[in-house]
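In the block that follows, a single chain appears as structure tokens, in the form predicted alone.
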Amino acid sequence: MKKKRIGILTSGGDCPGLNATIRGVAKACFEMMGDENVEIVGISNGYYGLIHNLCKDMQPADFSGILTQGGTILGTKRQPFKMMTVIGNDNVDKVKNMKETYHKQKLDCLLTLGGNGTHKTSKLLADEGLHVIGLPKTIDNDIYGTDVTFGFHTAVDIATDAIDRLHTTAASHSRILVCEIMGNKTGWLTLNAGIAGGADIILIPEIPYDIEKVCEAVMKRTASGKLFSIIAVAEGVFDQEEALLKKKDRARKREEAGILTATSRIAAQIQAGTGVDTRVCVPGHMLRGGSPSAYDRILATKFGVHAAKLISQEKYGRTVAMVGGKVTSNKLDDVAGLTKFVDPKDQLVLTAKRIGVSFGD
């Protein structure tokens, strides 16, 4: 059997689960084609590492005890896609650095560990000749093409954890209190958590509001007697109104009317349109932080052997994905630069809907 050299790396933001995977291919590489028929090279800090050469050769030894650990042991950075092929001020090619880098490193494949940006530069580098494979990594679940991503299961638990947190401390002031959760394209992460946590009110980018009905739906509430309201906000939601506008009108708008985020704002009008105490929480970068959930750490180990099969089959140009259950791949063309975005008729909304969550809408 040929050796085969292999690059790891991990880009974009970071979530449970990369470790978890990492380990599941490297362990796969090694049972499925020998140790000594196997060289993993590490690349540090995503697609800046490539760029720059920042790789070192990594020993079976290195991929024991990180199932549980969180973020990722190769780090991590942001190298924006729309950048990849602008020549800045460092005089840098980013395109031509990257290519070099793999030859250099005399490297037979590269797997690429990451959401959206990073599938649009795998294909880009595919696209160049490189050998790359894929695997699917966001909390926010909008990969294209596939059913789940890791990370995702572990993010709905800990934001589930901080909606159930906050209804013991709503009740007892009688207070409505606003979880902003991280999604600024997709609901998934808040539609999940906002019904596993018992949302009254879940409010996501795909179902634009109206500030009006969200106000009813409050009061409804408080005239059956219920004192206090848990609304879930996707951090990237706008309302009827903002729909009707491109992107950046609708930031420019926002820039002139002096707000700071869509969730102050949305608690804001609340108080004034109910006259109910209304206040914002922000678990922020908790939802990506910490070991991942068992699920996770069985997902991320599927992925992983799966892209360990697709190296041993010289398979590349593909990323990794589940679809109906089963443990599969796509082509990197049908899938890089697309967004699975929520259904407003997803069953899991009109789930939410027949128990009386309103959406604003």
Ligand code: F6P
The other form holds:
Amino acid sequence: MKKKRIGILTSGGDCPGLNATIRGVAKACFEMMGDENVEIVGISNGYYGLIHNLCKDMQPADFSGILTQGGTILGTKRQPFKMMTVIGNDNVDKVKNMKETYHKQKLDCLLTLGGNGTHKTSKLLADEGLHVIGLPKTIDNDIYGTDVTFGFHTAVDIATDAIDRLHTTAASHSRILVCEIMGNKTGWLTLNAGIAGGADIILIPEIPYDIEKVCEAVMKRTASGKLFSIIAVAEGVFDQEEALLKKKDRARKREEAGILTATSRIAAQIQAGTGVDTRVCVPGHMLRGGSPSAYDRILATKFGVHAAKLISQEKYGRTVAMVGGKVTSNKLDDVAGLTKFVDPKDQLVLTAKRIGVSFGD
Ligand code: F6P
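Please show me the structure of the same protein in the form predicted in complex with this ligand, now that we have looked at it in the form predicted alone.
Following is the full complex, with the preceding chain placed first.
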């Protein structure tokens, strides 16, 4: 067995399951190839650490006791892809530096645990000749080519719990509670937590809403004696008029109108349109915190083991994925730069509509 020196980094927003995945890869590499044939180099703070050669040799013991730990033992940082090839005021050629670190550290391959932005940089490095393997991390579940990402299910559980708790206070006060849920440009998290938490209205970016329809849905509930409503809103939502605009124009229009977030605007419009007392709740980064769920621990372990298999077979330029219930991998070339959106005709959307959930469309 040829000895392998493996670099590993976590990049972008953290999420539960990063450590479980790191542990899965490491343990499986040691098992498959033998402790004496594996060296693992931890790279701190994502691509920033690769650019600045912030690396440390890790020992098998470093991977014990981290299965349940949230966040990432390696640290992470946002390093926008669009700036990777731009030389800024610091005069650092980031791509050149990353390649230099890879060679200086004598790596045989680099594992990148991250979301969409991370995968774009992984492909860039693979195109530059480095041996890269990606692992799909994000609470947003928006990575193309995989049914699920690790971190997502834990965030669904947390968001569901938040919505559950809003029910009692909303019902007690006969109020509307609008819960803003992360997810970047997609509505996976809101859709799933909205259904699991019994939200009455679910608004996601893939189904632009009409505020009149949202108010109608609230009034319909009021007329039937249900004096409270729970609305799950994805942070990236926009209404049907905004849907016709480019992202840049949408942002400018909102700024001109002094709108801080889509959620705060929705809440104000509902209060004005229905007369029902309305409050906003934003769980925010709580959705990314804490220990991974049992589902994510298992998924992370499966993904980690698959990555180790790819390393032992020297299959690089790929990212691990779950397709139709089976763990597999996709070529970075085929998926990097693509976003997985909710199909408005997705079975889950139709399921919710069939039990009377309004999407404001
Ligand atoms: O991609 C994960 C995510 O939590 C998104 O849902 C959210 O839009 C974004 O990161 C928040 O980023 P930050 O932690 O940099 O504020």
